[in-house]
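We begin with a single chain expressed as structure tokens, specifically the form predicted on its own.
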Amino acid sequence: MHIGTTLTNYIIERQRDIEGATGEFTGLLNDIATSCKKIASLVEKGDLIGVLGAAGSENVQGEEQKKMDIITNEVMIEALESNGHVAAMASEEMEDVYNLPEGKIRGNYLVTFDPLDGSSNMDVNVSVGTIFSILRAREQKETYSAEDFLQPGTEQVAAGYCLYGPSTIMVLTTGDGVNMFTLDKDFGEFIMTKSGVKIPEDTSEFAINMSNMRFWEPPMKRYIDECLAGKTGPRGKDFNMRWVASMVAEVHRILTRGGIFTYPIDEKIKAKGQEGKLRLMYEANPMSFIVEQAGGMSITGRERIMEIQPKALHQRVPVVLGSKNEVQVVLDYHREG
């Protein structure tokens, strides 16, 4: 059986194309891949090792943590803190920046991550995933603060996610397109299974939490109403609706066959004093980088997500991303008011 390009070989080859490369970035991506392999094993075992259910605690956003939220956060930290590739880390599950312990070598990269996106799906055996983003540390120092991480999405060096489903798939961009790697457990390696992934520009599939319909702003309600009207409405075609409640699963479907995913701002979110539902640093920026590199589009409804200047480590934003022409319709409706 022919064995394709491994993730390790791929990033080594990419390193050779970069003048003055030291191997640090290559090492960091390998560290992330290692953590994802460990998480994949834990997800697969589930209740066999007692990792399902609530942890009895809340994260910084006041949301109930699952056992796996805490476990996977620890797996990510353990994999990244010891090899001298990371300057500091920030996680959706931690209130503050994680600075490396004294004596650990500081690298040149900052990493943000959502260790287990869609963790509530674990209990019902639905796909979950890990999302990560890599930024450059603008200066070398012992201790980093949130301010060091507050860089717009356009500054990302790389972003990706690992989907734990029927198979474990790593999706990665370093700014030159999107590639997919499937974990072959017999070899213990991620093998490239798709390269140069492109999202179809047109789609007839949308994903949204319809239970929030009564709270939406008029432009979003108009868009969804027209989708639901199908061939009898102004769009003149039928749409299918999807909702997994796992951003990783939603984005992966879009990368595979097109579509649009949206978690818009609404009156319920505004009443909580929030600007959106999804986290800019841990979810929206890395997924936007991936989607744009695959030829898609990602906006808040009114602006490009990756151009937002972050104001806080756990800032939230509305998200509309996916097939370019369909996202453009949503943008046009918001501009019309």
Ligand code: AHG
Given for the second form:
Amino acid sequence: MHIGTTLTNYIIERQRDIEGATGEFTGLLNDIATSCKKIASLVEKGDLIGVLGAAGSENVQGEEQKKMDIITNEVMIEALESNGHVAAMASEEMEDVYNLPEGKIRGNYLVTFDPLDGSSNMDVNVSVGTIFSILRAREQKETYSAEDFLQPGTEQVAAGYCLYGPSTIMVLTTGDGVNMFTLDKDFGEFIMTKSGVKIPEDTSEFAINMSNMRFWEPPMKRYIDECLAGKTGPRGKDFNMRWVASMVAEVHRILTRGGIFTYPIDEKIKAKGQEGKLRLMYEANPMSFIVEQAGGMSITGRERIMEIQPKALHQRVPVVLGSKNEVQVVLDYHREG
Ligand code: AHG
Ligand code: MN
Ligand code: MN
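Can you give me the structure for the form predicted in complex with the named molecule, which would complement the form predicted on its own we have just seen?
Whole complex next, starting from this chain.
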């Protein structure tokens, strides 16, 4: 029996292609892998170790925090602050930038993460995930601020997610395609199980929270209406629908068999003074990088997500991503008004 390509093998190999690489990036990805292994183990144990349910607090976005939102955030910080690979971090669960405590060595990378995406699914035993995005720190200093993180998605050095489902799967891009690594829990290694992942260009499967239909803008309403009209409608084919309510699980399905996922802007979101539901820096940008690297498209409806100049750490954006030809239809409808 052979071992296969471990995540560590793969990262070390990639490092050889990068001139002047010092091993810091390799170390950083290893730190992320360690935290994801720990989170996978906590997710799996669930009620046995009393980690389900609400924490009784709210995050900076005014959302109810689950116990696991807080625990997984702590796991990420512990794994990332100790080895000198990270300059500073930002997370969905922390209002401000997390600067390393005094005495800890500062590395060259800024990391943003959603430690547990889809956390409301934890209590009902449905797939959840961790999303991360890696940027370069443009300067070396003791204390970083939000401005240091406000780089467009095109500046990402790497992005990925770890899906905790029937299998634990790490999906990673360093700007050279998308690879998937499945965790073999018996010996604690992520093993490459898919390389050069490509999203089919066409699809007849969409994912949207239909309960918001009455709040959508006309182009999105038109798009979904036409999907629902099926074979005898303008699209000339029947569509299938999915909604997991964990973006990680939706993106993973799309990488596996194609599809379109959207959380569009709507009147309800606008009434709260927000520009979208999903967060640019640790949900939309990393997922856009992965999707584009797999040959898909990722837009707000009107523009490419990765080209947005971020204005704030917790900025929200509308998201439409997935199979290229289908996302193009949505873009065309928005352009037509
Ligand atoms: P989080 O659990 O990190 O707050 O993210 C949940 C997100 C996303 O994963 C999912 O697609 C969406 O919110 C679900 O929203 P609805 O509950 O409005 O369907
Ligand atoms: Mn999330
Ligand atoms: Mn989350």
